[in-house]
Amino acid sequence: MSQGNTEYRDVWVYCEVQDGELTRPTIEVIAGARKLADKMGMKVVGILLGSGLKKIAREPIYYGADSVILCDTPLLKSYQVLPYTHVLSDMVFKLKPWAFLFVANEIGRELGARVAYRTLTGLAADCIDLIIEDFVMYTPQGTKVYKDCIAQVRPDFATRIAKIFTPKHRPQMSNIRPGSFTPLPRDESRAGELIEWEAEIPPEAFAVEVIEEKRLPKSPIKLEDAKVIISLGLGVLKDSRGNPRNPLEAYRLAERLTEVIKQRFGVPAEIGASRSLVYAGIKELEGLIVKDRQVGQTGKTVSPDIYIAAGISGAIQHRVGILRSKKIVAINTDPQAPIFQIAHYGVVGDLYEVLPKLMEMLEERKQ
């Protein structure tokens, strides 16, 4: 929708619920919305669609929202993109939000794109940050400045970070990669308005009949919750002298190291991997280095206290996935590897020598 002379207000967040709770990525996006709203003097509004959600309707407020719009109806019990798109688009047309944020997952990518199309605005996909900036448009007639737009920051497909702007239309819409923002602490003392929305959904929106639902088993790999991540790259295939190595040996080293960290310090630790290693199809790592371990632009964005990159060169697609790590330790035989550009600590060396020394040092610690 064109801005025109209408005042668009507030930052909306589409809130996803799983097992009766807000998902962690949703809570992260609320934190990102809070950042924008505070800068602009606006409110954060959580948008909840589904059935039987009244018990958790105030959860977005506890995590930083100022109000919640709840559409609770049996018609929306099962997620279907057409009815959900209809309800959200109707809300946008009638209430005119300034920005609308989604999680960059299967539902958020599908739903956000359809709502953007229906409401005649744009959508920036897979964002890793949101910044308020002025946008300057250069034309043959001169320059025009659009004040206080959202710079929607996302990794480019080459080697750069791109900023996407939606200067002429509202709402400004984005989907946000999980791990891009740190959730705000849950605070039940926060008060906010709960608005119940009555939806009128045309029958033709229900083009699909849901007969049965089955939940897929959850992955035991929890990269998003890990405080320490040891990630492996294609450097596991050879040592510093160029001799071939069994990559399973590197995996076992990382596995043992995570166990030492868990047992000694009581800290959640996980094994990660670069995209190159995940898709290399190495027989010795089959069933071990799987897609759920992938870190980077097409994998997961992580924010551990310590990220150890062992044998990872550090292409931009991997680096954008680890930028929120508090400390990055890089181990690589190539002193010119790009990973050293963002590492807090760099070790030019052989991971097959460095990881055992690190493990030995940790095991010797008494506390």
Ligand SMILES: Cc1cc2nc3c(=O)[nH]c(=O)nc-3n(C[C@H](O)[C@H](O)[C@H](O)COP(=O)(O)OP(=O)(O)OC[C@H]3O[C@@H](n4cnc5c(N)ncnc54)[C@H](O)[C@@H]3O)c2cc1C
Given for the second form:
Amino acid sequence: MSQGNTEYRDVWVYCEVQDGELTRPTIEVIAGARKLADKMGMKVVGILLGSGLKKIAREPIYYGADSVILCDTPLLKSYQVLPYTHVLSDMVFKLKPWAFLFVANEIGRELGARVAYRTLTGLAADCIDLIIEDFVMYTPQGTKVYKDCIAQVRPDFATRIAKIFTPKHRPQMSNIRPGSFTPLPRDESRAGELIEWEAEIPPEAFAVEVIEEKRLPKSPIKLEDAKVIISLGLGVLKDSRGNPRNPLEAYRLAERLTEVIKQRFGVPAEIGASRSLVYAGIKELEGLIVKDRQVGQTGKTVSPDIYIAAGISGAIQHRVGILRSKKIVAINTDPQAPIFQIAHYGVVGDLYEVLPKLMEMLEERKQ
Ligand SMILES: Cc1cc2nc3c(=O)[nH]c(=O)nc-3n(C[C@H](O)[C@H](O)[C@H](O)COP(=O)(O)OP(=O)(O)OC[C@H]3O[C@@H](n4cnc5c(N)ncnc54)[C@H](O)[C@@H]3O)c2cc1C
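Now the other one: the form predicted together with the named molecule, given that the block above is the form predicted on its own.
What follows is the entire complex, opening with the chain shown before.
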């Protein structure tokens, strides 16, 4: 849908529900939408689709939305991409939102992309921030300024941060990586309008029959909740003299450190990893350094109080996952490693020497 007029208004958030509650990433995206809407003098609208959602229909409002559009029908009991796409596209065509945001997960990625395609607009994937900016287009005929667009911030595929604009089309659509915004506190005194939407779904949208739904077991690795994360990178392969080391030694060091931190300070601590270490196929780390531990652009975005990067160079794809950490500590043998550009504390040294020293210090304090 092309811009051409000012009838496109408000920032919509596709709200995901699990176990009868809004998911945390949804609540984060509502906070991001709030930031945009306040700047633009617009409203935040939560979009809720499914069956049996009436009792939680006001939750998006409690978390910062101004209103909710609820499409509650047994037809939408199980998530299916085609009927959901149909309902959302229909809403977009009729109500003309200015922006439409999704969570960057399995559902948000496929649903948002399909809605964008159907409604003839663009979609910026895997965003980590959203800012209002003018977009200047340079053409041979001169420059054209598109006022107040959303700069959809995400890492590019190399070494930089990119800003993606959708200057000519509306809605501006993005999916947002979990961990990118801080949720607003839940406030039951917030009032807002609840609009019920009648779904008109053509029978051909139900091309798939859902026979059974099964929940995948939850991962015991909770990087998102950890207050301290000790992350390991390919630096575990050798020491500062270039001698090969058994990477399991580094893992056990990190494991002992997390245990001491949990006992000493009573806070959750976890082991993280760079993508290169996860996919290095190191036999000794099989079943220990798994995908759920990966931090970064294609892993998790984390926001601990302390993030310790040991033997990690600090490529942009890793850095974008740790920017919201309160304190970053880097341990690296190379003083030029990019991780030092964002570290609050840097130790130029061998992780095989520094981690045991850190442990000694913590254990001394414990006594
Ligand atoms: C589309 C795309 C998505 C990506 N997504 C991610 C992602 O989500 N997460 C991610 O991490 N990466 C991601 N990457 C990969 C990323 O670009 C880097 O290749 C990766 O982060 C490097 O991992 P590393 O720091 O462990 O390894 P390296 O870059 O090899 O760094 C190892 C570091 O260890 C140091 N070192 C060596 N020995 C020691 C020692 N004994 N003690 C201390 N330091 C030592 C070295 O000086 C070096 O700085 C992605 C890449 C692309 C293209």
